[in-house]
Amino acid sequence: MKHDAFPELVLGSAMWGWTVGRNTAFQLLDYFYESGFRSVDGATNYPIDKNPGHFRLSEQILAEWTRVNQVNDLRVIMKVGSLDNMRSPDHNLTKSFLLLAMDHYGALFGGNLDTLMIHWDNRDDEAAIRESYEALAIAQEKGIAAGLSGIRRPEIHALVNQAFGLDLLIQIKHNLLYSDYERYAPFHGKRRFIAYGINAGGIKLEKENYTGKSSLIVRGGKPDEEFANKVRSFLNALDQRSFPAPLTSFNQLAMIHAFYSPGLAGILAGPSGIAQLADTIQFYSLLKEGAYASVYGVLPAGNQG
């Protein structure tokens, strides 16, 4: 993954094979790639829809697209360790398993494989975590970046990494309702974080905009009307006369929050269709030009801390 002066836009694949079908995923990849972007995020257990028949389906869709289009310059991030897509904590992060995963994704994606991440690590055992880092160190020696996602004890990982010195990319949940950034304080100091869940599970400002395929609904969440009202009031009171385009959606505010947050190397976006992706890319281009920086410090926050 590149380290630019601003966070890179990363295409998410968590819903591919679930609410986003193969053809739509192909269209998203086509548009994203043709727009000049290259970083795509995946995980062994995507989609996490509790359908065993869909285990690894998202990665299969991505691999098929790269083969069909003969693409070899993606920067694919793969999160590994989970043993099913049932939302269970079951995982295998042993050195041997991680090396098998590295070989598997190296064969599946070839030169498109950019980063191998430990996923959903709830361990407290420093020795076991050190063994995982031995595998990540081997991956880095082979030119594959190392990373973390969903780590319960970042302080232990930071302690272990003192002996390895890996330049880790770290995915964190980071949005207007909740952020894990402070939990990862031992890793602060570099632009190493990738924000996911920036839309807080898929918040929409109007109830009627939720459908049976909305990510918040299919994941079992409930619309937060109190926060939606807060955001609507914020937008109504905001003086937007100096902006290049009016702010009208929660996604725009979420992107402002992520783009101007300190320490971020990437923003993970998971659009469900071309129109949503096109809007995201267009707004991201405005942020790169410096627009809406004044909004960052006054954004409405939720009550979850």
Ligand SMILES: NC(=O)c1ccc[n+]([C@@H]2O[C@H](COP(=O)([O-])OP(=O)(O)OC[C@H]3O[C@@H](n4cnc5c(N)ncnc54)[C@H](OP(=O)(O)O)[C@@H]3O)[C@@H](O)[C@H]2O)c1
Second form
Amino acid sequence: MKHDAFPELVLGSAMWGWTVGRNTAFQLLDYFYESGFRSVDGATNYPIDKNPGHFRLSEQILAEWTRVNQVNDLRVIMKVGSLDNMRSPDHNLTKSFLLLAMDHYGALFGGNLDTLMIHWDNRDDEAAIRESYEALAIAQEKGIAAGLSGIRRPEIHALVNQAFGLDLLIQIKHNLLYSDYERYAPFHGKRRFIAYGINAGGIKLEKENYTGKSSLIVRGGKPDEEFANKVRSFLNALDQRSFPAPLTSFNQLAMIHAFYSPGLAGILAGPSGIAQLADTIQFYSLLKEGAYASVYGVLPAGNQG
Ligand SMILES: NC(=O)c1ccc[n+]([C@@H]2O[C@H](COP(=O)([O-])OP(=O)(O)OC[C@H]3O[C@@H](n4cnc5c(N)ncnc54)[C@H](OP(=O)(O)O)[C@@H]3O)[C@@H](O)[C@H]2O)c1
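Output the form predicted in complex with this ligand next; the form predicted alone has already been displayed.
Once more the chain from above appears, this time first in line as the rest of the complex follows.
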């Protein structure tokens, strides 16, 4: 990750090999890279489409793109520990398994590998968690940053990390309907959080814009009409005369929310095609110019988990 005064845009790959085919993923990577961005997020279990034949497909697409284009300056975040892509809680976070993962991704991505994250940890056992940190500390010695994602007991992690002093990056679900930020209070105080799910999995403001391929639908989510109505009313009532471009989409509001949230080092974008990525990048540059700062404090909020 870069260490700027504002959150960096990170390209997500959760849907690659699922609703986003290899060719589209290649186009997204081309566009993202050519626009000057370098941070890409992956996980062993992407895509989590419960098709065993797709296990590790997303990482293979990313690795192939780096090979074909001879790219060595990406900053790839890999979340590790999962044993399948069935959305099962089965995972292995032992020291030896994490070190194997580090070797695997070092071989697959070479110098592009930036960060190794523990992915989904339901453990209460402090000694077992400490063992995982021994592996993360070895990774950090080799120049690979360490991180966390989907941790049930952040306070135990914070306690264990007192002995290791790792400069952890942490992915959290953070959007207008729900946020994990408060759960990670022991880690507050530094820009170390990366927001995912900023569109709450793919909210559309108009019901007719959902299709059978919509991210929200294929991932088992349900459109929330009440919240969509609230957002539409908010946009209709908003005085937009001073803005460089009108606010029209939920993704734009989601990005304003993430951009100005405290503690964020990164915003995960999960575009399903080039038009969405282009829109996200263009809007991100307007945010960097401060164009929508006044909107953050008045954004509509929902109350879903
Ligand atoms: N740490 C974790 O446990 C964790 C969990 C989840 C995700 N992640 C990471 O975060 C990334 C993003 O997560 P997410 O997919 O849940 O994010 P999200 O932003 O909540 O949902 C992405 C969906 O929002 C819609 N969208 C995105 N950009 C848009 C735009 N510019 N205009 C209109 N609609 C837009 C698309 O829906 P349609 O495809 O329906 O158009 C897209 O598939 C993932 O790829 C993954 O790398 C991490």
